[in-house]
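Next up is one chain by itself, shown in structure tokens, the form predicted alone.
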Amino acid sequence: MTRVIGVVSGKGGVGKTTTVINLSAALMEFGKNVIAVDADVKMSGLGLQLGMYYFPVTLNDVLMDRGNIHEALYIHSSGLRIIPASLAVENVKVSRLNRVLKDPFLKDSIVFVDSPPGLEKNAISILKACPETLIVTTPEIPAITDAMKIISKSKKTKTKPIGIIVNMNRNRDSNQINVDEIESTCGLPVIGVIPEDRTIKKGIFIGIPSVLLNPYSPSSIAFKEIAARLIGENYIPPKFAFIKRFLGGFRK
């Protein structure tokens, strides 16, 4: 069964692309067929975060009938499969994405679609093309306010918001909005909280999903818990994760 999930946000800078990469890698670790699609055709950051720069055929080409989806698929050294957007700036009709996502090539895969932030035209087209959405936000008032807007728009486009992922959470920071307040305000469950973690920044720097770079880091465990929840499985964090996390970081 194919499952297409749009990963959206009300504003930029909340870690949406990082979330797509690490959820994809976590589900790959669970043995699932996963493809990450970069539908942010103006910024195209997914491939860059993985240290991948050369793409003869991209999602842009598929949308403009200059190539097919098979040609636009690339495999990262970790095994993660991605369909990147072009690094070149060009006018692309993302409204055609709905047709692309129905390609038989994607059959029996979980497809994460990385959307541009906000409510601009391309973002709305992605909402219409994805049966389900995950909303990524940070625990600050401006981000939560914008998340409410994207949730409202998701419901109007008849896509199903699965839940909210709270990213860059800082423990014991009283200036943050807590999970209960976010759920009450947005009317959706928070399905996971990703703590601030230097492993994520290190993963971006060297082009490796952080859940693979250090599987025992706090953020990696959080991503795996969310991934398991998405597929209806129960993930039990490993015992003595702190010691394993320390040793893993020390070796690297």
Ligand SMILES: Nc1ncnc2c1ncn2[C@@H]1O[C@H](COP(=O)(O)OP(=O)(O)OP(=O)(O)O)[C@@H](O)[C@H]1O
The other form holds:
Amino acid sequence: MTRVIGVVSGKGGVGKTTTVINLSAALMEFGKNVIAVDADVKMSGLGLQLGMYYFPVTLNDVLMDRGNIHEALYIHSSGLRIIPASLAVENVKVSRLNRVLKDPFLKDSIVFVDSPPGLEKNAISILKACPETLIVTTPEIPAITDAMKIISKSKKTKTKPIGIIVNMNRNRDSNQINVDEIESTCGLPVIGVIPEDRTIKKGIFIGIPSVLLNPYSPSSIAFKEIAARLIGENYIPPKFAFIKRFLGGFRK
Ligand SMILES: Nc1ncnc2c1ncn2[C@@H]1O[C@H](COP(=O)(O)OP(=O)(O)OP(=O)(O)O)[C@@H](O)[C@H]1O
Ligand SMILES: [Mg+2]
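Same protein, different state: after the form predicted alone, show the form predicted together with the ligand.
In what comes next, the whole complex appears, and the chain from above leads the way.
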């Protein structure tokens, strides 16, 4: 079965690209057929966050009928499959994404679609093109308020919001909105909370998904729990993960 899941947010910089990369890598580790698509065609970052810069054919070309989808697929050294957007600034009709994401090439894959933030035209085209969406927010009022706007907009499209991912959570920070409040305000379940974690920036610096770079870090465990939940499975974190982490548990 093919699943196309848009990863969206109201506010920018809350962790959509990070989420796409790490959920894709976690599901790849679970043996699933995954493709991460960068549909943030104006401010693409997916390839860059994986240390990949050279893409002769991109999603932009596919959307503009200048190339085929299989030509725009690249494999990261970890095995992760991505369809990047161009690093160049150009006007692209994202309204065609709906058609592109129905290509038989994506059959039987779990496709994560990275979106620009907010409610501008391209972000709405992504909502329309993705049967399911995950909404990413940080636990702060401005981000949650913007998340509510995108949830309300998504209800007017055919997409089904699966739930909310709360990112960059800080333990014992009383200045954050808690999960119960986020759920009742947004009217959607929180399907995972990702802690603020240095491993994520380290992963970007090295160009490796942080769930693969340090599988025992708190954010990696949180991403794996969400990934398992998305496919109806249960992820049991390894015992003594914190000890493995400190003993240099990079890569399994
Ligand atoms: N859980 C986390 N802990 C620490 N840093 C994080 C975490 N999640 C994301 N970041 C950092 O926050 C920054 C923004 O993340 P990211 O690019 O994924 O956001 P985005 O929602 O895709 O942004 P945009 O809206 O601009 O596309 C990056 O520098 C990333 O490394
Ligand atoms: Mg992004």
